[in-house]
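Taking the form predicted on its own, here's one chain by itself in structure tokens.
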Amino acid sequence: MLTRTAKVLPLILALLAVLPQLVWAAGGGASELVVVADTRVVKNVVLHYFADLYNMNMLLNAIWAVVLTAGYGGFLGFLMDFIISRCGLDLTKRSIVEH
């Protein structure tokens, strides 16, 4: 079963390594694809913003997801902050406690 297995491997990982050149011959590379976002199925006002946002400008759209992602992460932090002080425990002391 072993030595099965050895002689079938080499080949399962050489058409593994070969099957994406496969892929790529069957057809020519996508240089004419434009990706936009859909908007005319958008209904709310925010994300119809945004997604026009994304269509039009894509330097704003870019500025726009790094302050909501920083917002977002800061929003998070203090949440969890808040919990965490809630079931007793005082992060704001750097003291070490060894047992």
Given for the second form:
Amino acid sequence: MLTRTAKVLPLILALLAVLPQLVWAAGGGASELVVVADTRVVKNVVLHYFADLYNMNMLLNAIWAVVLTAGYGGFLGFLMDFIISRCGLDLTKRSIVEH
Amino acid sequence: MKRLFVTSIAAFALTVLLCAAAWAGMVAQGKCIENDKAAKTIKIEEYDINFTPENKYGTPTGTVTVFDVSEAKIGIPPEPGDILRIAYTSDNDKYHAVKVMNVTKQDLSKKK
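What does the same protein look like in the form predicted together with the partner chain, given that the last one was the form predicted on its own?
Below, the chain from earlier opens the complete complex, with every other chain and molecule after it.
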């Protein structure tokens, strides 16, 4: 039984590998989706800046996304530290309290 | 050390802002009149931003503009009659498209 399965297994794996290509062959090549932000209707200066960046320079847009995400993470971390300290827990000391 | 840190942050912010200013572009939307694949140009009749139920992509202005799309990123291939949204830069009265969105065939507002 195991021997037979071992013989059929490569065939099944090969079929699975080929299946997606059969599906692609059924239709035409998929077009790339390009999205352009309509900066004509954006009045806010900051939003206009980011919309323009999205249209014209995707690399800088990605850098901004990383910087803002890191900044937001830092903000949440400091906020949580503040809340925890207000709860009376001092996490800056490493002394273990055991009873 | 603190001064170095602040200076680095300021330099980074200035660089980012200057880069963005250098890449500032414009956007035009309108009906595709011609898509010349040989000349790599797209001609559109521009629409304004007066959106109405009858003209949900804007009202036709009658202004016909030709965009050089030789270096543009083009989505679903445009055909005459399609509504296109083009991000572009201009120099010496020539318009260079950067991205071309086929609004008609990629209508994100259909779900509304």
